[in-house]
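In structure tokens, the next block holds one chain alone, the form predicted on its own.
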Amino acid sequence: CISYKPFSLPEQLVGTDESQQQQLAEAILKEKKTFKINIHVATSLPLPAERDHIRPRIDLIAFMINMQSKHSLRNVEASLSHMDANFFLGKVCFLITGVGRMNHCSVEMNAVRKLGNLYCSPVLFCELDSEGIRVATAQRLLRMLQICAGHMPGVSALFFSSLMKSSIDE
């Protein structure tokens, strides 16, 4: 989960590949920004209820799906059932990794596209093994986080999500 306040923003990264989650979280934290960011990394949802009283508001949830792992897709699908429907109004995205090794894919590309369509959420393809792409993905998530937290005048999370979706569908 990623969030944003002036400024402290919480973001949530959910997925089964903890090493890639950690690398992406580190890349996000290294980026120059004018606000504080809190990143929570989880392998699945729901989050433990005993910490609800101290958990900050979550502004963005990025579900990570590794194309080489059917377990990764099933885990995200199971986690989605624990989400409040309001998050699908622009505060969720799907990060698809492992696309660069298509000959080793266990997950059908159509399955992740359907997931994005079903939940009206953008699907971002990235290869986190490459530092340059990891940095670009971190920058993109930071911009999305600012929008989701309401810190970009004139742009709402829902509007931005619809723009992202339109560009992916074409």
The other form holds:
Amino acid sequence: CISYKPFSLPEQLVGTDESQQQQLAEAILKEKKTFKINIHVATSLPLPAERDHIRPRIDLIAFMINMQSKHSLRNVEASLSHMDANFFLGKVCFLITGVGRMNHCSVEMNAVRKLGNLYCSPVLFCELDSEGIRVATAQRLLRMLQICAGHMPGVSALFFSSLMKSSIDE
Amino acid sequence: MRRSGRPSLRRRQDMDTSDSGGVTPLGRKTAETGINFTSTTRFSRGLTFIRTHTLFGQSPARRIIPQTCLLQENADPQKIAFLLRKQWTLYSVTPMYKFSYGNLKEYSRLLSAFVAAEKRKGLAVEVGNDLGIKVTLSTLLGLKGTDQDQVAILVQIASRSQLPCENAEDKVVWSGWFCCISGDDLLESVPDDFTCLSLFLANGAESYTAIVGSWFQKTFDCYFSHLTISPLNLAWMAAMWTGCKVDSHMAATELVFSVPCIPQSLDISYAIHPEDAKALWDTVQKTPGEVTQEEVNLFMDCLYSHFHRHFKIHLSATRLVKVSTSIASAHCDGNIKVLN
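Alright, leaving the form predicted on its own aside, put up the form predicted in complex with the partner chain.
Every component of the complex follows; first up is the chain already shown.
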């Protein structure tokens, strides 16, 4: 796990691919912003209990799933069961990578969509290997983080669920 | 089946688990490329065709297995047996324009000339030198999923025997066959002039495959593309083929996984005793005649956790590249071999 100096707006990335997490965390930090953010990277939950008292409030948790590794899906599913239900009011999202190479996918699309529906959280598809997409994802996450932390007047994290209805479901 | 502009989520799996006569090919199709791939099990089984027509990236949730034998009565056992025990490379073919079953002899003649001409390119032409290539196109009766499927076509390149002896037989140097298994959805949307034989299997020299492919592409305005099999589909195959009954000698079920490592990728081969694999599958499958995604996942998860218990390696983090059972084997690069 890597922790940066505690400031406001902490965000947490959970996933099994540490290099991808690192790269995404760095991309987020590089973005221009007017507030300070703290990113905590973990491979699974629950977080070690000994640091609970110094851990700042977490505003957004992003679970990273690699479609090419079933293990990453299982890991995220196991981690989800350790989470407090309050987070699922818009403070959780799923980042899915690896869909670009269809012939290497070991995880079914259905499983990922079901996960998103079950936990009422947005599912974002991003190919984090590509620099451009990494930057775009970092920007999206930052935006979401601002909303989750209450920095956007009039917009609350609860609105995210309304963004999740896709035309395919209708 | 829905007729909206969106591809429909529908899949069908036909498997005959009875012991009556008939060949059992297993096939599947992914809609985004409109591809079928089939593997034929032993002629004495029954035809099994699996077909999926899916949204991009989605895999089938459930496959129904009708209990009826799908091998048509007019199947030629010798020809079907010829398809077994050979390594076939898979290609997907777009519908062919103005292909006529009545002109097979004409096509044979034209293709022979084309192959001979291509082979002769770059060689010094000797007067009277006949390269002795003969191409035959014939129908492969009996390999159909449903009645609407087009009849399969077999293309063979044989080199004429150089011996003066009258009984000398031509030696087949290359074979390829087109088929379409349970292509109902596609067939309904294809205009009349088109023949939909979306799966092509080739065995033999790559150069011949290229020549035959380019002739078909030029003559019928279609397109061949290489077909690869994803780990998800390979897992389905592993589960379904394990579930098939095989009377003769059962070979071990083998799964090969590729681990991305630096500098070179590592391959892990996991061999399971066929009876154990079948026993496991029998406990997983709830409804005979139906296979669901959950059952396939459970089957694979059991195998992974068994492996993890012994070797502390998470196979679920690797990529399945090859599946080999008593019935057939398939590699992710698009090579299949039917053994039974």
